[in-house]
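Given as structure tokens, the chain that follows is alone and in the form predicted on its own.
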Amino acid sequence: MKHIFSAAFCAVLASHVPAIQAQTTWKLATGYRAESFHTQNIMQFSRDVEQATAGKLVIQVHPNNTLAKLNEVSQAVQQGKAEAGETIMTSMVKEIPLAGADSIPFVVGSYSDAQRLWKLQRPGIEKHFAERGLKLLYAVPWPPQGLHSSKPIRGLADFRGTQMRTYNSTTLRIAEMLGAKPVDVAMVDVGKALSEGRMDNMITSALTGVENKVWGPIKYYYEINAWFPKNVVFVSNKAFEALKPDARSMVLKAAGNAELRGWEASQALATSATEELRANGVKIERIPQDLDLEIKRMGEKFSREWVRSVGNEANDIFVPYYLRP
């Protein structure tokens, strides 16, 4: 009787081995905090995939640089240290110049503009990803970059002589074109720089303004929507192709839902952050029409220069973008 029970137990155990072996686990690396709305969206994507595949594909999310630093995520996936990853697209500019469309200022003015730009940009990004053994899943923008200022801005003359925070080549160039004095200030030092009077204005999102509690020194916020930087989520093509066709379809469906959900979350967050600035005494205003036109001319100049530097494939983005407003 004892032997019969043991044989039966072994048979049951053996019947479960294929199911255990059939489970696939992906490690997904991201440099952002677990609390970030991007990371929260990825976690929901992970849950959706696990549910859709009945647990056969599990995506383990590793946030906050724990598996790979933000600027090294794409290399980590290409090298097999992780199966999937998320990074800000502009971190890939040296490797994929086309990703730089995200950082060209004063071109997109709304979420609908940003979506249209992404539809034009996506085929080229997918092509470059594929050449590097990567499969693009989805992209989601951060809230748009606005203008924070300690004084009212009515025209270009109001920038001259002011101290403008800069943190990369684009913001440095903007400050110079506006006649402002560039001040290199890391985001963690923004509050201190404002309290010490070392900066008068900066271009960053309302969300960043809220996170740094800029009210007090900052009196005005202008919704200029300077640019919409996007985070991109991708997977090793080798890992993706190793899935069965139905599982691949489920991953892509979940990715599509994550993109839609992420864009909606970004827009909601932009609105709530702007309202929080207002609630803390910051005046929310639109820049005058004349200044808006000047800024748009600057955007056209930036985009022309970018197209010349990137080459013909950049025309596939901006020619149709400007032809259909």
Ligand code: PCA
Contents of the next structure:
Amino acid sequence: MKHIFSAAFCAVLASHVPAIQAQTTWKLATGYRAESFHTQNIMQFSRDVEQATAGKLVIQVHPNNTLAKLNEVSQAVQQGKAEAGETIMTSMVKEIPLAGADSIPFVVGSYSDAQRLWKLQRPGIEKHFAERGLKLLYAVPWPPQGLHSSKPIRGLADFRGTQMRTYNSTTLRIAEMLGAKPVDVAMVDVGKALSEGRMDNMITSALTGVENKVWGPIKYYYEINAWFPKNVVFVSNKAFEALKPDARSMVLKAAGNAELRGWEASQALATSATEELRANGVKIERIPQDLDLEIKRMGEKFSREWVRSVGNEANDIFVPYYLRP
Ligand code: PCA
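Could you switch over to the form predicted in complex with this ligand, since the one displayed so far is the form predicted on its own?
Full assembly next; the chain just shown is listed first.
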């Protein structure tokens, strides 16, 4: 009886072979670790898509710069090396200056500000992505960017000549403004760079500090809430358009859910990561008021430079951003 059942089962399977052959696989490249909350969210997105499409669309996640380096992910997708990808949006500022709105210091001070900015920025970003053959799926912010340092920071002079870790052209410009020596270190190499004495300080989230176990070399963390950079997940238009319409809408629905889930996770981690730094002996301090004013002034200078270089598109998002409560 068991035998007959399995024979029948095999016959059913065999009759489904054409459907199995119609399976599509997308490779998704990211420069962040598999354990990162962004990557975990992508993996959930991939499972949701697989389930919704009954296995017809499989998204294979290639984390940790294995398929393409973080700053090259968008080119890799444009060139067809991967169908989909995730990168930090500011890694695309050279091609898409509007993406730089994500790391202008002291414009966005909370998750609700970050939501407002994203709503205003999204149509322009979608347009620029489309011009490059990319379809934007969703974006999720990192927790707010704070200052990690091996030495206490009491004034601007404490940055001068220090080795400041940078992760994109904006953090590079900020290091220059502070008179520090910029050192480009990928997120996944921060722990190594610290133990080798290649960096003294960095502006990034408390979470990135936790994920790289920076305690030891890093002794101070200042919650300056400088900006909320977003990671963006996208697919090549060609791969997206090759799907049947129902699968396309399933992908977009799963992407919408991934965006909501990601923003919630980011916000929860913003608090827990700072507490974890503290529990591991990092001193959580406030920067002195006059230094706070000075770096805010520097932020304004940076914004002016940015608005001037981007032009109308920058005004299109910042005028309504500042006018609406
Ligand atoms: N972590 C990433 C980008 C922003 C963040 O919080 C990094 O440090 O590279």
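Positions refer to the first chain, counted from 1. Each form is matched to the other, and the largest set of C-alpha atoms that superpose within 1.5 Å is called the rigid core. All values reported here derive from a predicted model rather than from experimental measurement.
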query: Is_shifted S103 between these two forms (CA, 2 Å cut-off, rigid core); finding: no
query: Core-aligned C-alpha movement of G133 between these two forms, 2 Å or more; finding: no
query: Threshold 2 Å Cα movement between these two forms for V183, core superposed; finding: yes
